[in-house]
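What follows is one chain in C-alpha cells, specifically the form predicted on its own.
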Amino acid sequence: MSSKPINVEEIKKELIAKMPTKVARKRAKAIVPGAGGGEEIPEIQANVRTIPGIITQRGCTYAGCKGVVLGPSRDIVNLTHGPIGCGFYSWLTRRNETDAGPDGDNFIPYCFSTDMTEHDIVFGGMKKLSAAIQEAYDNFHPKAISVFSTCPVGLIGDDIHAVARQMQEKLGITVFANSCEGYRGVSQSAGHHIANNQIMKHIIGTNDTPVEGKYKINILGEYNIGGDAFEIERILEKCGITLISTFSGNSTVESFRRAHFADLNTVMCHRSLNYVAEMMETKFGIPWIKVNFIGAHATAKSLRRIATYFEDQDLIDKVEQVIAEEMPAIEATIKDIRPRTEGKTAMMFVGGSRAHHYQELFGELGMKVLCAGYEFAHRDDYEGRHVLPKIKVDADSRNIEELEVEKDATRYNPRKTPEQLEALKAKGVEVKDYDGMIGQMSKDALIIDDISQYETEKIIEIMKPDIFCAGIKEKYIIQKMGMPMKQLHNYDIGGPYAGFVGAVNWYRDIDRMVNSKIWALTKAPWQMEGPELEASYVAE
C-alpha cells in the first residue's frame, strides 16, 4: 500500500506527461476526481472512441450484444453469423450457469456458428445463414433462434432480418436478428442497446398467460456469472417474492415472454438493461428502480425498497426477518477477518457497474477503492441520471436504433399513481433513479474512463494497491508486477459473490488474496538476476 498523500491532480498529470499533446487533452478530460465529501460532480468524459493505437479493456459491438445480454439465456439458439473466431472465443468466457429446468433445454455449452469463409465473404452467406439455421432447428427444436451479425457481414451487406423473418415463418418459431457487428459502436454498450431493441421488438409480452403471485418483479442486468443469480433468486423466494424473468442470468425465453405481468422491474446492472426498463414502463407502465445486490448491507437496503415499493407490511416484516436470519453469519465472518484487512486498499476497472457495485464488498471489509472506472460506461453511469437532458447524441450513437415505444392499447397498467410515486420518494424510493458512482467515492479518489494498459501499469507504480480488480485481458500483467488480481468478469474460479452468501465467499476469497505472501515474491523474467542469453545474427 503506498503511503504517500494521494494528490489526485498530481497523479492525473503523472498520468498523461508522457502523452502527445491532444491525447493528453482527450484523456485528461476521462480522468476526475471522486465528489463523495458533498462537492460539485464533474463531468466526466465517457462513451467515446477510443484514441487508436492506445490498447484499452473495451470489447467490441458484439460482445455487448451475444456475450453479455443474450449468450445467458439458456433455451435460445444464439447462432453467430460470420467466420468461427467471433463465435469461438465469445463461447462460454464469462461462466454465465444456469438450471436447465424440467425440459432439460440448455444451448449455453454449444458454440453456434455459420463459420463462413472467403467463398462467403465474395458470393455472400445468406443461403448459409438459412441452411444454419434449419439446421440449428432440426438438431435442437428450440424455442427461439437469434442470430448476431459480425464485421463482415455488415461491410457485405447479408440482411439478416430478412431471413430470420423468412425462417420464423417456415419454422413457426421466434426468429430474430441482431446487426451488432464489432464496429457499429465505441463498445460493448452499443451492443446491450441492441439486444435490448430486439428482446423488447421481439419477446417481451409475446405470451398473455398471467402470472400467479403477490409481489412480482423482474430483474434487469444480472447475468449469474459464478451462480450470482442462484443467490439472489434464494432470498427473493425466501422473502416471498415472486421473480419472474430475469434478464439474463438463468432465464427462458417463456420468462421473458411474460415478463410485462411484473409489477416492478429492478435494475442491477444500470448500462447494459436500463433501456427496456425505460421502454417496458412506456408500453406497460411498469416503474423501475435501482438495486446492488453485491454486499451484504447494499442486498439488504435492496429488500428494504423493494419492500418498501410494495407498502405491504407483511412483506415488509417477511424482509426484515430475513434480514436478520441472514446478517449473523456475515457479521461472525467479517469480525473474523476484517482486522486483516482493515486498511488495505483496491482497484477496480470493470463493466458498466460492477466497479461501482464492489465497493461495497470492499467497505465491509474496511477496504479503500484508491481508483475506479468503467469499460463501456456512459456519463449517467458515473454523474448520475440527472446529467441526461445535456448529453449530446453524437454519430456513433446514432448508428442504434432508438425504438419507438408507445402505450400498449390494451396492456398498459401504471402499477403506481404519481402521488404514490412522490410518497415512495420521501420514503427513500426514486423511480427512474441512479446518482451514479461519482457522487459516492471520495475526493482524494480517482475515477478513470476507459483505462489504457499504459494508465493502468502507471497507476498501480504511483499508488500501490493492495489488488487490482479487472477482466482477463489485464490479468496476466497485474500478476507479473506482483499483485493479486481478482477477475470481475467472470470470477476465474469463485463466487457467488452476490447477495448474503455471496458477501461471505468475497471475504474469505479477498483475505486470501491480499494476506498472501506469493505476490511479494513474484518476479518477472526481465527482473530476475542471473545469466543472460546472448545471441547474434549469422548472414550465410
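For clarity, a rigid core is taken as the largest C-alpha set superposing within 1.5 Å between two forms. Positions refer to the first chain, counted from 1. Predicted, not measured: the structure shown is a model, and the values here were computed from it. What changes on going to the form predicted together with the partner chain:
With the core superposed, residue 520 shows a C-alpha displacement of at least 2 Å between the two forms.
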Given for the second form:
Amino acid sequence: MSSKPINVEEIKKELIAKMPTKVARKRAKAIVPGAGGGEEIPEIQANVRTIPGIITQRGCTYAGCKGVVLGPSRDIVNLTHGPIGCGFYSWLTRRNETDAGPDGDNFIPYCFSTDMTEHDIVFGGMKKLSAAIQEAYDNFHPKAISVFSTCPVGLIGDDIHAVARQMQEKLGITVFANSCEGYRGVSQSAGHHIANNQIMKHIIGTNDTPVEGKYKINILGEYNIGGDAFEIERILEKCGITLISTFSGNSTVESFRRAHFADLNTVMCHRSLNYVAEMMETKFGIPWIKVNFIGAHATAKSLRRIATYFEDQDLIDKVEQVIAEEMPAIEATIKDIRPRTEGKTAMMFVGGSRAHHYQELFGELGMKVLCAGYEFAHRDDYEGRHVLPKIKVDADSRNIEELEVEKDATRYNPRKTPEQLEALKAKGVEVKDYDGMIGQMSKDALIIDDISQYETEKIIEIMKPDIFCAGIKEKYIIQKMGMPMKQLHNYDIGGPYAGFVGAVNWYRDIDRMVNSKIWALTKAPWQMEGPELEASYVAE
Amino acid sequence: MALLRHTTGEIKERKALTVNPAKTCQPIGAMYAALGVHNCFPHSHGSQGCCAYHRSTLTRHYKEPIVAGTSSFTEGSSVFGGQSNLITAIDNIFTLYDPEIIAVHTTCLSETIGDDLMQISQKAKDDGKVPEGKVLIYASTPSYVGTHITGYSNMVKGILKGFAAKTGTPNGKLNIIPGFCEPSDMAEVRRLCAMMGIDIIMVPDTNGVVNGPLTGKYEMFPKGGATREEIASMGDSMGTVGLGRWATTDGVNFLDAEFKVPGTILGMPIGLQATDRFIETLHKLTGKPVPEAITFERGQMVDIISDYDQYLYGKKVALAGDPDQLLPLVELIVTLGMIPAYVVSGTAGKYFDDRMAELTKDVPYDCKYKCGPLADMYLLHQWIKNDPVDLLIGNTYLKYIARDEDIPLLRHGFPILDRMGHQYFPTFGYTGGMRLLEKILAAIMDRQDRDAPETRFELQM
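We have the form predicted on its own; now please give the form predicted together with the partner chain.
And the full complex, kicking off with our chain again.
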C-alpha cells in the first residue's frame, strides 16, 4: 500500500505528463477528486469522443444497443444486419442468465446475422434483410424480431426501418429496427439511448391486459449477469412485491408490453435505462426511483425505499421482516472475512454504473476504493442529475434521436400527487433523482473517465491497490503485474453479486482473491535476492 | 431441456439468414497475425467497437493480455474520412506505448468509405508522426469479404510487404508461414525443424506472445514474435512453406513473385499423413535427413492407433471450424476408421469441396459437408438431429449442441473460451497427433464408462 499522502493534483500531473499537449489537456478534464466530505462536486468531462490510439476500453453503439439492452430478451429474435463479426462477438459473451419459463422460448443461445458480403455493400442489403427476417420467422416463429444495423449499413443507405415495417405487416408480429451503427455517438451509451427509444416506440404499453398483484414495479437497467436478477426476484417475491418486467435480464417481450401497469419504476443502471424511466413517467405517470441491489445494506435500503414509496404498513413490516431474516448470514460472513480484508484498497473501472454500485460492498469489507471511473457514463452519473440542464450535447452525439413522448390520452395516470411526492422526499425517497458517484467518494480518491491503458498502468504504479476491478481486456494485463483482478462485467464467471446471496458470494470471492497464495510465488526461488543457496536441502 | 431448443431436423432452404456462424470477420485474424511480430502494435482503423470485440475474443481464448489501438471513428469521420483519426492515433501510440511497428488493419467501416491506407501512412510520415526507426505497416481487411482467415492472410501479406527484402546473399534458411494456429503449434513446428537441423524464419510467430509467463511485470511487447530483421531476410531464404492453403497462399506467392523464393503450400501438419507430408517436404526442400527421433515419434503415433482401433472404428464425427484445420483433421478421422459425417466451415473455397470429396470417397456413409456462407452450426445441428454422431470436434460454441444431443466434444480450433491447453500443448506433428488421439479416446471411453451397464463396466480398456 502506498504510504505517502495522496495528492490528487500531483497524481493527475503524473498521469498526463508524457502525453502530447492536446491530449494531456483533454485528459486532464476527465480526472477529478471525490467530494464525499461535502466538498463542492467538481465538473468532470464525460461522454466525449475517444482519443484515437490511446487504448480505450470502450465499445460501440451496436454493443450498447444489441449487446446490452435488447440482447437479453429471450423471446425476441435479435437479427444483426451486417458482416458476420458484430453478431459473432455479441453471441453469448455477456452473461445474461435466462430461464426459458413455461412457454419455453429462448433465443439467447443463438446468433442471427444477415452476414453481409461485398455484393450487399455494393448493391444494398435490404432484399437480403427482408429474406433473412422471413427465414427467421419460418424457422423459429418468434413473437418479435428486432433488427440491428452495423457500421456499413448507415453508409450504404439501407432503410432498415422500412424493411421492418413491411415485414411486420407481412408476418403479423412485431418487427422493429435499431439504427445502432457502431460509429454513432462515442461509446456504448448511444446504443442504450437508441434501444430505449425503440422499446418505447414499439413495445412498451402494447398490451392492455391488466397485471394482477400488489405493489407493482419494474426494474430498469438490470441484465441478470451471473443471476443477479434471479436473486433480486427472489427477494422481491419474499417481500410480496410484484415484479412486472425487468429491462432486460431474463425478460420477455410480453412483460415489456404490460410494463405500463407498474406503479413504480426502480432504476438499477441509471445510464442505460434512465431514458425509458423518464419517458414512462411522462407518458403513463409512473414515477421512478434509483435503487441499488449491490451490497447487503444497499439492498436493504432499496427495499425500504420501495416500501416507503407504497406507503403501506403491511409492506413496510414485511420488508423489515425479510431484512431481519437475511441479515444474520451477511453479518456472520463479514465477521469471518473482514479481518482479512480490512484496510485493503481497490480500484474500479467499469462501464456506466458498477464503478459506483460496488463501492458499498467494498465498504462492507472495510476496504477503500482509491480510484474509480466509467467507460461511457455521462456527467449526471458522475455528478448527479442536477447537472442535467448544464450538459451540452456535442457534435458527436447530436444525431442520437431524442424521442418526444407525450401524456397518453387515455392511460396517463399520475401515481402520486405533487404533495405525496413532497412528503416522500421528506422521508428520503426522492423520485427522478440520482446523486452520482463523485459525491460519494472521498476527496483523496480519484475519478477518471474513459481511462486509457497508459493511465491504468500509471495509476497502479502510483497507488498500488490490493485489487483492481475492470473487464476482460484489462484482466490479464493486471494479473501479469502480480495483482488480483476482478472482472466486474462478467464476474469471472461467478455471481450472483446482487442482493443478499450475492453479497456473500462477493465477500468470499474478494477474500479469496486478495489473500491468494499465488502472488507471493511469481518469482522462482533462484530469482530471489538473499544469501547463497546452501548445499543442503530439507528432506520432505 | 435443450438449450438450442428451437433447432429441429426440418431443414428449410436458407438464402439470407446465417444462424450460429462457423466463422468470424477479417480484422481479428489480422490482429492475431500482427501479434506474431515482435514489438508490433496492432491497430484497428474503424470504430472502436470492433477493436474491443477482437481484443476481448482473443483475450478470452488465450487468457492473456491482447492490446491494440483503434482510430475510434465518430459519425463525422465516417462521413468525411478517417485520415485525421489515424494520424492522431499513430502519434499517440508512438508517444505513449513506443512500439517499433504499428500494424494497421481496417474494418467494414473504413473499407466502405474507402480510406486509403497507403496515402494516410505516407501523410503520417510526411507530417513527422512516425519517429526515426519506427515503421507503419498495413493491410486492408474488409469484414464483408471472406472470414477471419482471410484477415490473417491479408495481414501476413502486409507484414511481408512491409519488411521482406532480398540482398542476394542466401541465408540458408527456410521460411515458414504457420497459418492461423496456436502458439503451441508454432512451437512444435520450430521443434521439428530444429530436430532436422533446419534453420527457419517463422512469420508470424505468436509463441511467447499469447502464452507467456506471469513474472510480476507486465510487458506490452513480450519477447516472442518474429523480428523485423528476420522478416527482412526472408527474400534470401531457400524457400517458403505455407501451412494452410487459405491462410498462407497469399504470403507464399508474394515471396515467390517478389523475391523468387520458391513456395510450397501444405495443409496444416495435423494427424499422421499431413505430418508425413510436412516432414517429407522439409526433407526434400533442404536435403536434411529425417532423424531417428522423428521416425520414433511417428511410430509411437501409429502404435497408439493400432492399440485403440476398436474404440475408434465406425464412430461418426461432426466437425466445424476453419478449412486449413478441418481438412487434415478429416483425413485423420478417416485414417482412424472413423466417419467424418458432417463438416461445416464458414470460410469458402472450392478446394474444400474437392478435397472433402476425395477424403470421403471410400467412407461408408453419405458424408455431408458445406463451406462458405450459410455453412453454419445451425445446419450442422440439423444434420445431427436427423442422424446423430458419436463425437463433435470444433470450438467452444459446439458445447451447446454437445449438451443438447449428449455428444462428447473435443475442443479444437478458434475460439476455445472454456478450457485451457490449446495455447500450451500442440495438435501439430506426431506429438500433437498423439495428444489429439488421447483426447478423442478419452472422450469416447469416458462416454463408454458412463453409459455401460454394470455388467459391462470394464476395468481394462
